[in-house]
Structures are given as structure tokens and as C-alpha cells.
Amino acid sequence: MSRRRHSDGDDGGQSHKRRRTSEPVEIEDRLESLICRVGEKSTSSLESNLEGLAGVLEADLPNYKNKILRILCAVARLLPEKLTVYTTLVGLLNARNYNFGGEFVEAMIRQLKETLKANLYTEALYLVRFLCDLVNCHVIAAPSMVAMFENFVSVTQEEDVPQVRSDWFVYAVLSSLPWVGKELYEKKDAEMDRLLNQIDGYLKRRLKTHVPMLQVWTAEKPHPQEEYLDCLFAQIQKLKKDRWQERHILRPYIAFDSVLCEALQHNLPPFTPPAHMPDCQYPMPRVIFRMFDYTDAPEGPVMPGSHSVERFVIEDNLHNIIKSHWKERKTCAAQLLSYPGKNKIPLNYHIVEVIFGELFQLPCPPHIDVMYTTLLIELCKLQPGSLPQVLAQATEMMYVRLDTMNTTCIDRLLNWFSHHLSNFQFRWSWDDWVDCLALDADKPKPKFVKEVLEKCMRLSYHQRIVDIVPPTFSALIPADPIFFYKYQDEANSALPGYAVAIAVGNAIKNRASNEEILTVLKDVPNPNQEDDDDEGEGFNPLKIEVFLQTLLHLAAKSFSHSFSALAKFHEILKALTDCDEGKLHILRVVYEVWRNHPQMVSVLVDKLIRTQIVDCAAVANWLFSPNMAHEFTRFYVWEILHSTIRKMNKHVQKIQKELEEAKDKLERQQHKKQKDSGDEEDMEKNSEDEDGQLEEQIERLQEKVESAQSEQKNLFLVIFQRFIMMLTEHLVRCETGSVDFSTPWYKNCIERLQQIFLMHHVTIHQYMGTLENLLFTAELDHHILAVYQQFCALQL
């Protein structure tokens, strides 16, 4: 007992001591929690919560001012959906403590400069908007905000800078005006008119070559697919015409007007936008996604028009909620559905449009594709009585518009739709899509349904798909994914290599060694050699066919069996494919035996690249070869190609990283040697040896990087060269035959070319000079060259 009491006393003493030292930390955590949670659901009103919090923070300012400044700057940057809540809080603090208000404004300007230098343009946008809203809270004087805007717009006059730089600064001004336009116009109307006229002039002269590449739909009906700056400018013009009246921004500071209007205001320090640097990465331009208008949501509140600023504010807020909570689908769905002012708008329609807008955003969505699927499933669970109907309506609309939909977006649509169906027992009103059965198989609608069913089969099994789809759709149901082994039937015993295939099968079953199997394979006749030709072995396609068909046949039970087989006989496969023709042939054989099972083809090709049995260029050459022409528009072909490119890119990045690390290590060692230069000779000798080893390693890595980059450049050259050849042949054939070149095949092919540019734009930019000199020359057909010019315009 006494021991326990003693230890209790000890623990108590320690915990008391710990509590004393950690008290400031506890208070800091409490302050952070209070600030971050203000504006969430509460029994008290937002106004009383803000007033209470301002009192708490004011009392803690003497001891925790820096911490409070840091937290408020962070929420301004990271929680844009609660922007006006925090500006009101800062306004209340400024009214009580003028010096704190000044320090906060200075800290925000510092943070804005840092985010711009770090290429964090989205966060910089939120900071600009926050500063604007502080004008409404009487923290910042309106004239100094107008002066800052004038500096932003002056960027449009800079010479030799990318258009995307000017675009960002113009967007920063326009996107802030829904919050602060009224206040600025009341104080500085002439200056604001001049500012908007300058922006108008800039928008009229800016190039829009990039727009076709970023549109989800090529058709302008039923909804125009507008460039983002044009759309926002039209919304601001309408807002100005409506005397800056908008009804969707929460403005808690209005309740404190009597307090805030008494506060002293601060002038923003002069802000010069940081100069353009070669490593600046500005956001890419966008096209605004539109799927619904007021006619699509007949019941309940009316949907704001596409040029009303309410549409911009609602969509912007919904995007911000997704950005803040995308990693937690349940929280994200709950936050979207509890959007403030939801009773004034058809919220479900807005949410569905915003989610698909992000999913279809080109070149790539802000978050991983699967996040949008899980978020929509979660929303359907939370609103089972209304959201599934809106989602079904949206799916039907997209199906109807498939003819003009971008191929990349069709890929994402079929991935989402098949995954979604798999979570709802694959239930769908297939009979509503019976119109696709009367169309040519290469038209977008039947193609889409076929690909969806194939993707569904990956997520279940063949018989299940046969059972859920009406019999009328039998032509579009995927083939049974069986293995084709040509040496299985005795009727084929006359085939060359039949006897060897049986012998190889027995050898594998009897666990023969690699040498024994290669000995058996020596008996395979070479169809490429004459009988009297004794000159070495050469490339023997039949040998590859006999061995690989037999091996994959024995391992056809599952993915795992196939992977194990490739790993076990890696040495033989490498020996059989030591030339380019061998690598191409091994891919042909994989396709031949698994032609009814695209998923198996995809994963086996992936495995062959990983184990270096084939290289990336061989895969590209195979996919563009005449043997695969009939499969060229299939989804899985492009899945394989993009996966191949990504592997190549990752390989280059990995070696580059190793090289950078080795260089850093050498630099650190040399720096340390300079510091310790007074030490003994033997230490110096050791460090020289280490330096020598590192220098050798760096040299080796440098060679590896150059070799990998050369391989990477070659891969892109192969891909683009094949595209140009195929498209040119098609255009010449159509011109000679006087027929329209714009066939479903042509649309698919030209949009796949766009897709390669968009999905791998960062890597392709490194090789622009080579591409321009060798492939995309002025002599090229203008239809193909236009794609390259659109790509170049994305970063102009």
C-alpha cells in the first residue's frame, strides 16, 4: 500500500509539474480549436459566437499575439468557405485593438508575397479575397485596395510574359468583386470604371487558341462552354448592372456595423506583383462546365442563370468545401448538403454539376477520380429521396450528349458510372438506352455502353453482366474472358511447333530447369529462315509463341498464377526477346491468347514492363501496329499506353532524385571538410576516398539519367510519329475519295492525341524543341498541327 501511495504521490508530482510546463501549449491548442470551429453548427447564433471569441482573443493578445496572428493567417489561406466569418472576427479585433489590426494586415501581405513566390496561386487567391473583405469590415481603407487592384491589372501591360500570368492577376481582381465591388464603387467609382475597362480591353485581345482542347463538349448547345475569364467578366458586368446586389454571400459583419464603422482603418502597404521568373508555374486556363439550367430543375427554387454572379459564388463555395474536406468523404458530403442558404437554391443540382465539373476538368481533375465516385455514393446515402434522381438525370443528359463529348471525359464518365453501378447491384434502366443498338458499333453511344459493361465485368464477373442486361443488348455484352490456346486441340497437331508445345508443357509440369526447357525449344523450326540457312539462330517468332502460349495456358487460372509464371521463367523470356522484333512478338502473343480478356492483357503488359522483358517503346509500337488497328479505339488500349508513359516518367524521376541526393551528399561532405580542415591527415584521406566514390556514383547516375531521358524522348517521338502517320493517311484517303474526314474514328484519334498532350504536359514541355523540329513542322496538315498549337497555348 505504502509503495502504491508513494508512486501515486510521485505521479501526482510529475503530472503537476508537466501541467505547469504544458499550460501555454494547452491554451494555444484551445485558441486554435476555438478559431477553427467558429461558424460551425452551434446552439448560439453566429454573431454571439463571434463576439464571444473576439473577447477571448482580445484577453489573450498580450501573451499569445503571435500564435493568434499565425492561426488567423492560416485560416484565411486554408478555410476559404468561412472567409466572411473570419474577416468579421478580424474586424472586431481591430475595433478593440488597432495595433493588432495593423500587424495582421502586414502579416497577410507578407504571406501573400510568400505564396506567390512559392507558386501557391490558389491560396494566394484566397488571401486577396480575404484582404478585400476586410474593406467591408472597416479594417482596410478602400482607396488602398483599389491601388492594389490597379497594380494587379498593370501586369497585363508587361511584355514577354506568359498570358497565364496576366490571366491570374485579372482573375484575382474579378473573382474578389462579388465580395467588395459595392464598397469600392461607392468610394472610388471612376477608378473602378477605368479598371474594368482595362480588363475588358485585355480580355478582347487575349488569345484563346487553347479553348477547344479544354472543352468537355464541342457543341455550344444546350449550354455554351465558356472560357473561365470571359464567363466571370460577364457575371461581374451583370452584377455591376444590378448595382452590385447579390444574395448568396454570408455577411456576418452587417450585424456589427455600428461597432465596425467606428474603427480606424489601415492602408495597405504598396504591393508590387513579384516579377515573372522562368520557374513560375501559373494555373492553367479552364473552361466553365455547364450541365444544368433553370429548366432542368422544375420544382423548388430556381437555378441562377449562368451569367449571374450567384452562380459563381455558389460554385466557388462548393469547390472550396470539396477542396477542404476531400479526404473525408462523409464529412465532405455532410458539409456540401448543409451549405448555407440551401433553401434558396436547387442545391442537389448545383452539387452534382460541380462534382462532374471537377471530374471532367482538363487536363486532370483536382483530386483522384475515385474520390468523386465515393463522394457521390455518400451523397446518395444521405439524400436517398432526391439526390439519386438528380444523378440519374445528369447521367441521362451526358449519355444523350456523348456524340460531342471529349473522349478523355468519356473515359472518366465510364469509369465513374461502372464503379457507381457496382455499388448499387448494377441496377440501371438499360431499356432507356435501347436507341444505341440501332447505331453503328463505332458510334459513341454503343461504344460507351459496351465499355461500361466491360468495366462492370471487371468489378464482378461475366455471367452477372449477362444476367443484369436485357437480352436485346447481347451484341454489346463483353465476350466470355476465355484463354485461346492453339496447341490444346489434337485436331491442330499439324501446326508447326505442336509437338514441342506438348513437350514444353510437360517439362514445365515436371519442374524442368531453364536450360532443359531451352533445349526442348531448340527443336522449334524458324519460319524466318530457309532450310539451308545455317547462319545462327536469329529471331524465331514460333519459339516465343510455343513457349509463351504454353506457359500462360498453364497459368491461366488467375492473375497471381500468371505473375508467378512470368517471374519464374523470366530468364527464358529475356533470352527469347533480346531484339526489338522479339519484344513486339511477345506482346502480340499475350494479346492473341487473352484477346477476350482486356484486363488480363493490361496487367500482363504492365508486368512485362516492370520485369524489363519488354520496354516502353515496344509497347507503343505494338499498340499502333496494324495488328491492333481493330482495337485502336478501345478503352483498355489507352489505359495501357498511359500506364506505360507514367512508368517511363516515374523511372526518369527516380533516377533524377537519386542524382540530386548524391550531389547534395557530396556538397555536404565538402562543406564539412572545409569546416574541419584543421583535423588530422588520415581523416582527410578518408574523406577524399569518400568524395571520390561519390563523384563516381554521380557520374554513373548522370549517365543513367541521360540514357533514361533519351528513352523517354524516344517514347514520345514514337507515339507522336505514329499518330501523325495514322491521321495523315486517314485525311489523304478521305480527300482522295471525296468523303467527310470527320468520322467517329477521326474524332477519337485526334482527341486521344490531345489527351497525350494534356495528361503528360509537364514532361512533354521538356521536349518541345525536338517535337517542333522533327514532327510538328509547318508542312503538317493543319488539323493535326492545330492540336499542337492548342497545347502550346496552354502555357503562353
Second form
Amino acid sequence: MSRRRHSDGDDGGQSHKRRRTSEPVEIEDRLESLICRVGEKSTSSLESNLEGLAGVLEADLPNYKNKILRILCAVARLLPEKLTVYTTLVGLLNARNYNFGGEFVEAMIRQLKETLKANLYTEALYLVRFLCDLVNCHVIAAPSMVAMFENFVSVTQEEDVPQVRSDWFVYAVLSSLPWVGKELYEKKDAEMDRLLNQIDGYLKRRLKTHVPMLQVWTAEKPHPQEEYLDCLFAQIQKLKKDRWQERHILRPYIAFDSVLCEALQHNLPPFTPPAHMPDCQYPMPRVIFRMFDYTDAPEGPVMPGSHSVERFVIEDNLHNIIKSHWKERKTCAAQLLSYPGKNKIPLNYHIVEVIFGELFQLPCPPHIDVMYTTLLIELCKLQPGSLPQVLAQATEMMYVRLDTMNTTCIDRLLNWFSHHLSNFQFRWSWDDWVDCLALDADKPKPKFVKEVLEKCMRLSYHQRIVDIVPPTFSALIPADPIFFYKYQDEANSALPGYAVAIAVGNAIKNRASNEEILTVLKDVPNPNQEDDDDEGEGFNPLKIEVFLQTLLHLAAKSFSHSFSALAKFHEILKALTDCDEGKLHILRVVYEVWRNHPQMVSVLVDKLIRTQIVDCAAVANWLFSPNMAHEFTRFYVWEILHSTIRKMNKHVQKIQKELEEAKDKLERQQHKKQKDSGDEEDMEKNSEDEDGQLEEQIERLQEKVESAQSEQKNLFLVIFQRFIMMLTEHLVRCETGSVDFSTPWYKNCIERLQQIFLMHHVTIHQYMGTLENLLFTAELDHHILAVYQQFCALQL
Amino acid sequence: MSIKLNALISDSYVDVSQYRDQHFKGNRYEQEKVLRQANTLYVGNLSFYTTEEQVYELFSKSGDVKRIIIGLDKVKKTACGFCFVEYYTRTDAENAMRFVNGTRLDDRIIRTDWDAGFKEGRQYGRGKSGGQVRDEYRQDYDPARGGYGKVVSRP
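What's the form predicted together with its partner chain like, now that we've got the form predicted alone?
Below is the whole assembly, all chains and molecules, this chain first.
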């Protein structure tokens, strides 16, 4: 409607079309809205709303049956947090119209097959659970559901299939039991016992190589980071011991028992799990994140135990709410806080635990990191009297346990914490953390505080950080981000190149041309010249130093100034750094001058790569070089490395996309030719030319893709080689010196290696063959090889 | 199967606002079309002292920033409380609209909005005194934005 108001022409036609067919569309939209909104806050009870809606839908069945079927299938798939509301609705409809119930079940089975084929395993899971709950609503007969479960569990007997495949089918069965376990056991207890025994056997023989790589903490205390299937099985066993008494799940169908009992049930058709195909992408295994238990909520309702099924259901529902509403933080926060049954559980603790669980999930969080920061801020706004305290408690707990926290998770924690503080005037009880000052600077706690303060400084300024921490923390305050100019004043006049530096500076200030500046630079002696190379323009580190130090000094005022400088003198920089050593040296100079301003180093390196003055491999070599060894455990080094890898990946993807588009274009063109062929000679000749041009373009792009992929592979090889060298050296040195190898440096280094695998697993997967043949061979120290093996286990 | 539920498509933080640039060359429809595909954000309610570095750090949280242009007073050529942030991809800009808009930078709640793209001249405030229009007429005292609005400080 509003589009029409603003449009100046073209839009008119569309509006006309809308108006003509608007009536049925409006009714369909209304149906969708009614169905989606049932179960939300209302003046009437849920039961009466469901009853009313069932009546409306029943009346609309003659005209809108297919639409209603599609909407109900969609909510089953996409709104799992409201599962029982919708199964009750379907139950009521089935009681009123048996045929509709049958058609719905058929539609669900079709949808289940499609989601499995499309690798949508999470959605398939919700569909299975929905079908299970339909047993509770007397829509599906229990024995037929047990039969489907038996088919699922028989997948564990398949040979030569990835473990993650049978994992999914077992998970589908176990995760539905909180809803339907009681009913199935009442009808078919012998069969269910057999199923659970089979599952038990499978879980016992299943490989768990992947677990260490996915754990947030390496320590078992206070909360073991359990493998997800093990945890769920323990929860189901406890539920079974409690005779399937489950009191947390909201079950609206209980109120309608008398009506639903009268309904006729349908049998599920026999369901054969689709066979394994090479392009199937099953979900990766996970570890269950726990940070709270019943001792943590000081007053009010007690937190359900780690092996209680209530814990599973609550966490599952909270994850689903975030999945549905992550793009709209106010809605998401509101939905989380209005969780049904919230008065019986310490909801704030569950919410905080689930959010951090997602933020720390390995390999990657389900959603972009910054979403969680903003969501927590919204939650604090809505619950200002309680949530900030839980958050503070959580932060304190995580600080205390930093020693055993995975380095990647520490990164995410410090990113979150510094960003969060910047929204609350950096108020924090720093004095509580005074214990970290007594520790060595390389230990996790002081390191964490130092990196947090550095990140806080990036969002504010140096003096602010000095002001917010107690004076005792001065050792951890970041350095003042000043520029270090080698040729600063007359005191340095003895330095080689000093005179040229002054001359270059003046030349730049007087807007000299590139040629003029290069002429000035000719006077710089080459310390490498003794190797009697008469190339003239060969690698001259002093020339690079003199020019770049001076240029960056003149442009030090801001990022924009520095970027302008790099752009303006791009030609000169390229000429000076035409070889690998030149590229390495330029990075060294950037670090020398800006070593107190890691953020500036980061953005300059980014620009140098994007303007092709240095390549990605040069950056990797520089970060791993002996010159940078003292910075190796600093957070910004890894920011730079991961950013570099990402740029490389995006570059490859971009060219691949261009190639695909060119190929598509050619196909379309040839297809069109086939359709209207046999006309004039001229047309044929033109299209031949066009084809020829396109084919040439495709060939060029193909070469470009291959060259880019080769560069990408080389980048990973460089990085892994460097890691292996460093780690092997350390391990050998410790062994010969009979010293414990497990130093803070080692933990950091080996977890950074893990991080490379985890953060770029999709890309690395392509090069597994090369990696295994060249680098991760059996001769490698088993500590290092273990990381590779754990990574491989993620895909098994 | 691929029916989308309207309830779940809602992405209101990414919607185009009511603001239209009066200097935009083209009609309203064209401007809206450009805004729906833009990679650039206008950022408002900055302190005059907020630096490019701080903007970079905050907005990098939703993706790689291509460039930042700090808004300047047309007369004084100093920062006057707004800037443009351009991303390489639309997705990154959308995430900024969802998760950076309405949060604090330099202790102030900042506001982001879609922008048709930087053109030379757009880095200057359009108020009579050289700063932003909003600083011409506001009545409150804001130490981070030059104190009182111009209408108050002018006799």
C-alpha cells in the first residue's frame, strides 16, 4: 500500500494485480496469522483459544484445506518451541475430521523425507518430535511410532556409514522420548526396552575422538562438558527410572482428553530412512555447555539437575526461541523472558547459560557473535533488577575458571565482556580480580584482563582506561598507542638513511611526483649490496624503511590519513616490495612504527593485502617469524591471521562465483540458440562470436580459480607447517630438558592450531588429502597429530 | 514445503526508515530502491570527540568495514557528530542495523540508518552554522555536541 503512495509510475500495475486477487490472499494471510499467534498472551485461556481456532479451521477446510495443511506443516517444522500447542490443535482437528488427520500425517511424512533429502536435519528432528507428540493427541497409533523408531535405530547396524549419520537417527529417537516416552512404554514396553538397549550398545561402541576439540573447559570440575548423546541418554535413563513422569512440558491436550480419546488414530506408514549418499551433510557432534547448577541460584526455584529431562527440554526450547527470533532482539528477549512455566525454574540462569553456550559453541556459534552481546543488553533492560546480577555472577565464574578454558572461547569471552562494558560506562568491580596481579603475565587471568582492557581502549581512549581501573592494575593497562618514528629528531642523525628520510618527508609535503621521490630514494645505500648483485632495484630493506617510516609518520593522524597515504604511493610501495623479502620487510616496518597500536597494525595489514602490496602468505610468514615470537600469544595477532585467511577464502569464492555465472550465461545462450536456430547466417555468426568470447572468458576465469585455490592451499600449508615446527621444537626441547611441556605458551599454541581447523573447517576440508600426505603424517609427535585426528573425527 | 511464515520473516531492524535525503538525485521510489540494496550506513548522535578508530572497532563487529567517513562541520572542518560506514557486503550492513544500531558508542546511544552511498560533499553538516541541522534547533545542553544548540546560544 505505501509503495503505491511513493511510486512514480511503474508500480501501478502491480497494485492493480494485488487488488483483483486480494480476497483469497487476505483470508490465507489471516489463517496463517491466526495459527501462528495461537498460544501467545491472550485474555482467554489457551484451551478456549485452541477450541475456537479448531472450529474456525474446520469450517474453512472445504475451501482452504491445502493452505491449512501447508501452514500446519510449516509451524511443525519452524516453531518447535510451540510444539504441544500445535499438536493439540491437530488433535482437535483430527477428532472433528478423520480424513484431514490422515492427510496431515501423510503431508508430514512427505515433508520429513524432503527435509532429510535437503540436509535440513534440525527441521527433520522437529518433524519427528511433532509426529511423536501426535501419539499423545490420539492422532497416531503408538505401535506404528515404535515401528518407525525401530527403523531409525536399525541405522546403527549399517556398515561403512559416517558415525554422524547413525548419531542423528539415535538422537531423533532419544530427543522425542521426553514427550512421548510414557505413552510408548505403556503400549509397547518390551519393544522400547529392546530399542534402548540397542541404543546403549551403540553409544558404548561409538567413537568419541572429537570431544576434546569441542569442550569449552578441559577440566571435569565443577561441570563436566559432556558429549551430547551421552548426556541425553543419561537424562532418558533417569526419566525411565522415574517411570516417565515428566512435569515440565506444557501439555494442552490433557485438558481435551475426553474429546481426543474418542478420535480414531492413524497408523504411520512404514518409514525407511533414506540411504546414505556421499553429499549428505549430517549435523556435527556437540558438547553440552553447563555452567550453573542448583547451588548457584541463591533464592527461588531450584535449577533442574544436569541429567534431568527438564533441563534438556528447557534448554532445547530456549535454543529454539533464539533460533526463531535472533534477528529481532527485542522480540527475542521478550519471548525468552515469557517462557511458559518460568515461575518454577530460575529462568534468568537458564537464559544466561544457554546464551553463553551458544556464544562458546565450537566450531562456531549458531549466530553472529555480536547478536549475543546485544541480546544480553536487551535482557538487562527488561529485567534490570535481576539479570545484571546473574550476568555478573556468570562473568566472575568464568574468570575463576580461565585456566582451563579453551583459547577460542576466551577470545569470544573477552570480546563480549569488553563490548558489554562499553555499554555500561565500563563499570566493573576490578578490585575483585586483584588476585591476577600476583601471577605471571603469561598466565590466563592477567592475560585476560590485559586483553579486555586493550579491547576496551579501542572502544574508548587510553586515559579512560587509566581512569576506570584501580592504580594497582597499572601493569595491565595497555600501552599508549603512539607512533615510533626512527628518524624523529637530530639525535638520530647518525642512523643510515636519516638524511634521505628528511628529504623524502619534505618531498611528500611538497607534493613531489612518484618519480621525484624515487630519485630521492636512490641515495639510500643497500645494506645487502655486498652480495654483489647489480640489479639496482633489488630488495633494499633500508629504502623500504626510510620511505615507509616517513610516510606513515606523516599520515599517523588517523586511519583515513594512513589509507590515503598507502593509496597515493601505491606505485612506489609496489616497486619497493616486489619480492617476498620486500613484502616481509614492509610488514616488519609497519609493526616497528605502530607496535603500541595493534588496531592500526591490523587495519594497515588489511589494506596492504587488499591493495596487493603484500599477499596472504607473507602475512602468515611474518606473524610466525622470530621477530613476532614475543607477540605470538596476543589476541590481535590471531585477529590478523584469521582475518587474512577469511580474505583469502572470500577471494576464492568471488572468482568461483564469477566462473559459475559465466558458465550459466553460456548455457543460457546456447539453449536460446537451439530454440531459435536456422535463421539468417548473420545471426549465427554473431552468436558464434559471442560464444567464443564467453568461452575465452570462462577459460580465463578457470585459470584464475585454479591459481586462487593454489594460493589458498599454500596459505594453509604455510600456517600448518609453521605450527608443526614451533610445537615440535617446544616438545623436543622439553623432553630433552625433562621439563613439563604443558606451559601456558604450549596450551595457547596448540589451541590456536585447533582454532585454525575449527574456524575454517569448510575450506580446509578440500585440502585434507594434501595435508595428510605432506604434514600430518604418522611421524608427527602424537600431541600434534591428535589435533588433526580430532578434527577428522568431526566429519566421521 | 518451502512455505515461509510471515511471523518468522520479520526483520524490522533492517527496514528502511522514513528519512529521505532531500539532496538525492532521483525520485522517492528510486531512492528507496537504492536504500534497499545499500551497503552504507549513516550513523548519528555521535559525540564530536568520537574517533574513526572507535567507529571502526564497533562496526567491525558485524563484518569487514570498507571505509568510514567522519562527518565534518562545513565551516570549521571538525567532526560534527555523524559519520558514514560502508561495508563490503549488504549482509554485514544488515547485521549492523540489527545489532549495533541503538547501542552505545562513547557512552552515547547511536542511531544507524541506510544511506544511498557517499558522494563528495555529503560529509558536511547541512545546518546554517556549519554543523548538523539538529544542532541548530535543539534546546538542551549536550557537552559532547558543542553545548547548547545554535538557536539557544545565538542572542
